[in-house]
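One chain comes next, on its own, written as C-alpha cells: the form predicted alone.
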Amino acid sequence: MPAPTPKLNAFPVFMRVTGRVVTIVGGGEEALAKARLLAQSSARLRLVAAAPEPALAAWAAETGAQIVAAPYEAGHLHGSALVFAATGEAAAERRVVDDARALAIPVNAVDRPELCDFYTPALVNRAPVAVAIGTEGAGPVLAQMIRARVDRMLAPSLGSLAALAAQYRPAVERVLPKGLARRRYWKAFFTGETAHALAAGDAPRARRSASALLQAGGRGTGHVALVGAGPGAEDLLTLRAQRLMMEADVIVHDALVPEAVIAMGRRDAERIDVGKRKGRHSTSQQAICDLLVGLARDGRRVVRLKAGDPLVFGRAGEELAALAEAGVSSEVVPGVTAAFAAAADLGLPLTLRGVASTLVFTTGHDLSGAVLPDWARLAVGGATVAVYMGGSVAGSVASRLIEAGLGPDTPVAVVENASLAERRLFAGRLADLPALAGRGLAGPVMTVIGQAVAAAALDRAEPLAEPRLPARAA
C-alpha cells in the first residue's frame, strides 16, 4: 500500500476581509512587514503603538492606514477579523493572543508559531487570482523561495484576464452548453488570443477575442510566439520566454538551440526541429512559415525558439508577416542576442564614452559583394562593429576592412560559444583575424571590432596570432 499522505496541521483558507478591520499591534519593523502585506488586500488597517517608528508612521499616512497612538490595550481588537500581534516581545505579544482568543478573534503572533491561530502565507497576488505557500511557521524562508518561483510562472496579465472571464462567464453560460463546449471556451479563453491580447496591454482587442471566440462556439484559433532563446545558456532566458514554452504545444527550434533550452519546455510538447545548418538547409523558409500557419489554424499554441533574439538577423519579419498575412495572432519576445553575451563574456564595454558613441551588428557575409556596406564606413568612423557568423569569413572581413581605412592595429575581440561553460576567447588585431581559420572553430563564433576592446577584460583570451618578434638591428 502506498504510504499515507501526511496530514496538514493548518487548513488553507481565504477569508473574506474586505471593508473589516485588521488591527496589527506593534511600532516597529515587524509590524510595517505585516502591513504591507495586507495592504494587498481591501482590509481596513488598524495600527496599535504608543510609539509608532518613522518608517511606519510615514507608511500609514502615505496609504491611510489607521495609527492608534497609545499604549495597548484590549479595546483595541474590538472589532477586528484578525489580529497580528507584532511588538517583538515575547510578553507582550502573549497578552495579545490571549485577549483575542478571549474575544473569539484569530490572532497570529510574528514568528512566534506556537502562539498562532493561523500562518501568514508568502503570496503571489494577481488579484483576483491569489496564490498563497504555507509552512504551518515551520520555513518561512523557503516559502519566500517557493512564491518567487510560482512568480516567474505566473504572467503579470493574469488578474486581468481572471477578472475578465469573470465579466465573460453569464454570457458563457447563458449561450454554450455545459460540458465539452465551456471546456473548450475557457481553454482557448486562457490560454489563447484573448490571453495575449491582455499580456501585450491591449484590452480592446481581449475583449473582441474573447466575443469572437464565444460567436464561434468556443472553437479558437491557435497562437505563435516568436521567441528569443538566447545564446544558449538557459538560465538567459527570460521569464516570460520560459512561461510560453511551458503553455506550448508545439515547440518549433532551430538547429543552433542548445537542448537544455528546449527542455525548458512541457514535456508532452511536440519538438520540430527547422533548423538551418551551414552547408545543409534541412529546412526552406517558406517551408517554417507553412509550418507555423498550419499548426496555429490546427489550434495549436506554438513557440518558434530561435537563437539569440528573433529580430536580430532571426528572419522574424519574414515568418511574422506571414503570420499576419494568415491571420494567425502572434508575439515577439526578445532574448538575449550574441553580441551581448559575448560582450559580457569578456567584460567588453560595446559603448564607451570617449571612445565609440555607435554599435553597429552586422554578418561578414556583407562584405562580400563588391561594394562596400554602410556599416565598414562606420568602423572607420570609430564605431563597434559585431560580427555575426564570423567565424568563415574573418580573413576576408579584415582584409575588406583595413582596404577601407580601418587601422590594422585596431583591437579584436573573438568570443565562440558565447555564454557557455565551453566557450572560447581570443583578443588580438584586426590584422590577425585571418588567423582564426586555424583554431578549429565548430561552434557559433562572435567577433567584436573597434577602440572599446581595449576596455575589455582580455586576460582570459588566447592571441589571435604568435606574438610577433621585435624586430632585430642590422
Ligand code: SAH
Given for the second form:
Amino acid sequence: MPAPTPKLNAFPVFMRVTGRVVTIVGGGEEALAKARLLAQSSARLRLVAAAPEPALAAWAAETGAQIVAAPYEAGHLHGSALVFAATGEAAAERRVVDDARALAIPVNAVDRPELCDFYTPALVNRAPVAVAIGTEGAGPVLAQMIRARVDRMLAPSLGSLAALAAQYRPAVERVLPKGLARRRYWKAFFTGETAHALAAGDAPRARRSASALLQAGGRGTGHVALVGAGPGAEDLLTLRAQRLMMEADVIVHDALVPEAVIAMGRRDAERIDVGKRKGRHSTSQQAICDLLVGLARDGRRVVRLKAGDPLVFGRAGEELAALAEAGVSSEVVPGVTAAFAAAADLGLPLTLRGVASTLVFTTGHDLSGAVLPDWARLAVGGATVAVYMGGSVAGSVASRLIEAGLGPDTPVAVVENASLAERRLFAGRLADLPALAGRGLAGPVMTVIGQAVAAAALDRAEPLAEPRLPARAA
Ligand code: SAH
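Form predicted alone done, so how does the form predicted together with the ligand look?
To see the whole picture, the full complex is given below, headed by that same chain.
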C-alpha cells in the first residue's frame, strides 16, 4: 500500500482583500517587506508606526499607503481583514497578536511561526493568476527557489491571457455545450494562437483568434514552432524553447537532439523521431514537411526541434516554405548554434581585434567542385571559419584551403560533442586536419580554422596529429 500523503498543517486559500484594510504594525525593514508583498494585491494598506523609518515613510508616500504615526493601540486593528505584527520586538508583537485574536482577525507575526494564524507565501504574481508557495516554515530559501522555477515556467503574458479568458467565459458558455467542446476551446485558447499573440504583445490578434476559435467550435488551428534545441546540454535550451515544449502536443525531433533535451518537454506530448539512425533511413525532407503540415491541420501544436539553431544548416527554409504554402502559422525560436558551443568549450574568441573580424559558417561540402567558393577567399583573408558537418570533410577542407593559399600552419581546433560532458577537444595545424579521420569520432564534430584559434585556451585539447617524437639529443 502506498504511504499516505502527509497532511498539511496550513491549508492554502486565496483571500479576497480588494477594498479591505490590511494593517501592518511596525516601522522598519520587516514591515516594509510585508507592505511590498501586500501591495501586490488591491488591499488598502494601513501602516501603524510611531516612528516610521525613512524608507518606509518614502514608500508609503510613493504608493499612497496610509501611515498611522502614533503609538500602537488595539483600536488601529478595527475593521482589518488581516493583521501583521512586524515590529521586531517579541513583547510588542505578542500584544498585537492577542489584540487581533480578541477581534477575531487572523494575524501573522513576522518570523514567529508559533504566533501565526496564517503564513505568507512566496508569490508568483500573474494577476489574476497567482501561484502561492508555502513551506510551513521549512524555510524562505526553499520557497524562493521554487518561486524562481515556477516564475520561469509561466509566460509573463499569462495574466493578460487569464483576464481575456474571463471576458470570453460568458460567450463560451452561451455558445459551446458543456464538456468536450468547452474543454477543447479552453485548451486551444490557453496554448494556441490566442496565447501566442498575447505573448507577442498583439492584443487585437489575440481577440480575433479567440473569437475565430469560438466560431470554429473550439477546434484550434494548429501551429508549428521551429525550435533550436542548442548543442546538446539541456541547460543551453532557451526558456522560450522550454515553454513551447511544455505546451506542445507533438515534438518532432532530429537524431542529434539528445533524450535529456527532449525530456524537457511535456511528458505526455507525442514524440516523433525523424532523424537518421544506424541501419535505418531518415525520413525524407519532403515527408517531414508533409508531416508538419498534416499535424498542424489536425489542430495540433507542434514543436519541430532541431539541433543548435534551426536556421543554421537545418533545412528550416524548406519547412517554413511548406508551412507558409499550406497556410499554417509558424514561428522560429533561435538556439545556441554548434559553433558557439564549440568556441565556448575552447575559450576561443571567434572574432579577435586586429586578428579576425569576419566569421564564416560553412559545411565545407561545397569545396568538392572545381571552383573554390567565396568563403575560401575569406579564410585566406583572415576570417575565422566554423565548419559544420566537418567530421567527414575535414581532410578535403584542409587540402583545398591550403591549395587556395591558406598557410598549412594555420591554427585549427576541433570539438566533438560540444557542450556535453563527453566532449573531446583537439588542436593543431591545418595540415594536421586529415588526421582527424583516424580519431574514431562518433559524435557531431565542429572544426574551427583561423588565426583567432591561437588565442584559445587549448591546454586541455589533445593534439590533432600524433605527437612527433622529440629529436634525440646528440
Ligand atoms: N542547426 C545546427 C547544425 C546542424 S548541421 C546548429 O546550429 O548547430 C549538423 C552539424 O552541426 C554536425 O555535423 C556538427 O558539425 C554540428 N554540431 C551539432 N551539434 C554539435 C555538437 N554538440 N558538437 C559539435 N558539433 C555539433
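Positions refer to the first chain, counted from 1. Note that this is a predicted model, so its numbers are computed, not measured.
When one rigid part swings against the other between these two forms, the hinge lies at 220 among 84, 254, 419, 220.
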